[in-house]
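First, one chain by itself in structure tokens, the form predicted on its own.
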Amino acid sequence: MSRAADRFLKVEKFLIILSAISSFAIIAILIPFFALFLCCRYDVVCKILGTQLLRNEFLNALKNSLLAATVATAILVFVSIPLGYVLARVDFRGKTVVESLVDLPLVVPHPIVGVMLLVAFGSRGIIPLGIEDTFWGIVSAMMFVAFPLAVDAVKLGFLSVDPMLEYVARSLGASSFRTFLTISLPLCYRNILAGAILAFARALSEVGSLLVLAPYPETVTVLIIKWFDTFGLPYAVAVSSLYLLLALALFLALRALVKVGAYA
């Protein structure tokens, strides 16, 4: 056997090992999904959708979740674009500290996020905005936990844009704002959309901080815990399945829009 063939076999064995590990990881993630849908009882789903009181409670929670996540994502996109650009293009003293602060919400346990927001912006907080048990309390919690995902995605997008393109535009007389608007921003739009999708998905899944800060008005994630405590596991499984199907459909639709935009 030649050396080339021997190297090829070694590479193939290596890829097989990597593929086996990857397959195991994917299967481990998929098992809970399959388990949820397999354990979902059709009669309970029918009861939720067919009983006016339960249906209205679920639909109101769904409306709160979608609306709050949309508002939180829109605000995060507006904030993350200038912040991501500054972190990608400007070198300044303390930049590492700022980048660490941006990622800090990733490591804060979510019940603590609720406590922090409560003592900061609650009725008796440092800045008494009274956001507890309000729609804006939900939005605040969602924004806090999704903030790093939106900013980091936008920052990576601006880092991928060649600064020479901006220098050329400036040398031809374009202002900083016009260069940003016509060169940097259009080349970064896919990352902005990706950051928005990740932030939206993270906002939809938030529950820990909401239980502390704003359990009312209810979101679907809070409703799942409430029904689990009140009616038991079958109802929690049913509403989780409904919410998961909707969230997956939204996520896939948004990803498809990003792909369509990439090929446009």
Given for the second form:
Amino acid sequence: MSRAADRFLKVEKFLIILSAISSFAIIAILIPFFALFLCCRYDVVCKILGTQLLRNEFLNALKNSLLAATVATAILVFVSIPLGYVLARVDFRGKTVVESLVDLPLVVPHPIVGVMLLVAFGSRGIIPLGIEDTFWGIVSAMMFVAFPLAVDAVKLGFLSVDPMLEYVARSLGASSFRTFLTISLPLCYRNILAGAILAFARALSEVGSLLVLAPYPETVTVLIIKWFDTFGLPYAVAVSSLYLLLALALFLALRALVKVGAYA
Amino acid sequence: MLKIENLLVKIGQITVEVSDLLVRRGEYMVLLGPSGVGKTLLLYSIVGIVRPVRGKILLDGKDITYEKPEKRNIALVPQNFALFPHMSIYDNIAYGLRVRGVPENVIREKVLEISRMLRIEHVLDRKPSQISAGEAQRAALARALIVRPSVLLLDEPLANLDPETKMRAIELLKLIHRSANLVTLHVTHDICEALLLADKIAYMYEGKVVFVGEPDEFLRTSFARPYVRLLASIDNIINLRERVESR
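Same protein, different condition: the form predicted on its own was shown, now please give the form predicted together with the partner chain.
Below is the entire complex, every chain and molecule, led by the chain shown above.
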């Protein structure tokens, strides 16, 4: 066997090992999903959807989760576009500090996020906006935890746009704002959408800070914990399955939207 | 007329100092020099992308040193042509006119006229990723010229072209320059391009313009030695080929 063929086989073996490890990781991630749907009892789902009290509680929680996550994502997109652009294009003193501040919410444990928001914007906080146990309390907590995901995705998008395109647009007579609107923004809208999807998914899954800051009005994640404590595991599994199915459907629909947009 | 006086531009490790440089209307100046001497940086300061530390850039007597790029009427064709990838070639060429608020029917007329002149009317509906390098170069030229700039800045515009396309592009650049009566500043490190195109050559070395004059004069200077050696060896190869073919 030639040396080149021998080397090719070695590479192949290496790839097989990598694939085996990757498959193991993917299976390990998929098992809990299967387990959840496998353990979901049809009679409990029917009971939740059939009993008016339980159904109303679930639907109210679902409405709160979706509405708060949508509002939080919309605000985050609005904020992350200028911030992402500045971080991608402008070099200024203290830029590393600002970048670290943007990523800071990633390392703060979520119950602490709840405590921080409570002492900052609660009724007795340093800026007394009274956000505890309100819809805006939920939105604030969701925004805080999803903020780095949205900003980083948008920043990466602007970084991928060749600055020369902007320079040429300026030399052709476009103002910096028009250049931003007609060149930079359209070229990174996929990253903006990706950032929005990530932020939305993260917002939907938030629970730790909500338990401290705004357990009421209930979101689905808070409801899952409450029903687990009150009615036991079957109810938590059933409501989790319903919520997860909905979240996955939304996630896939948004991903498809981004893909379709890419070929438009 | 483009005049540069006592200019100092600095970015990181690269510094460019130009004490005096004058390009008259209708003059085609080639800014020649080895890679990394700051030719492109000088171009960027003229177009307004980079702010000079000191000095003056005057266009037809008006000081434009700190003017915004969109107010200068100086068009740039960069090395990679920088066609807007999300727009068709038509929209790329029309961009400068749309920014100026020109009516759409006038834009259409002008885009078709310049596309016919540069022989790219068959690619107007395509995206930049769907055309050849030669077509991209002509599209970038069309986009720059359609706004009738006072100055045309070309940053190694022939670097990515094959020899045949390059020769056609050189003829085209000569034609455009003559018909539009422009101030043209063309950056390159290729002596052949410089000799074929330049009315004047400005030679840059270590961040300074060390020679400005006609191509013949340049070839007599010590700066031209490496280029003359290169031209002589090309000449030797051609002579050798001719001798072999005549046997």
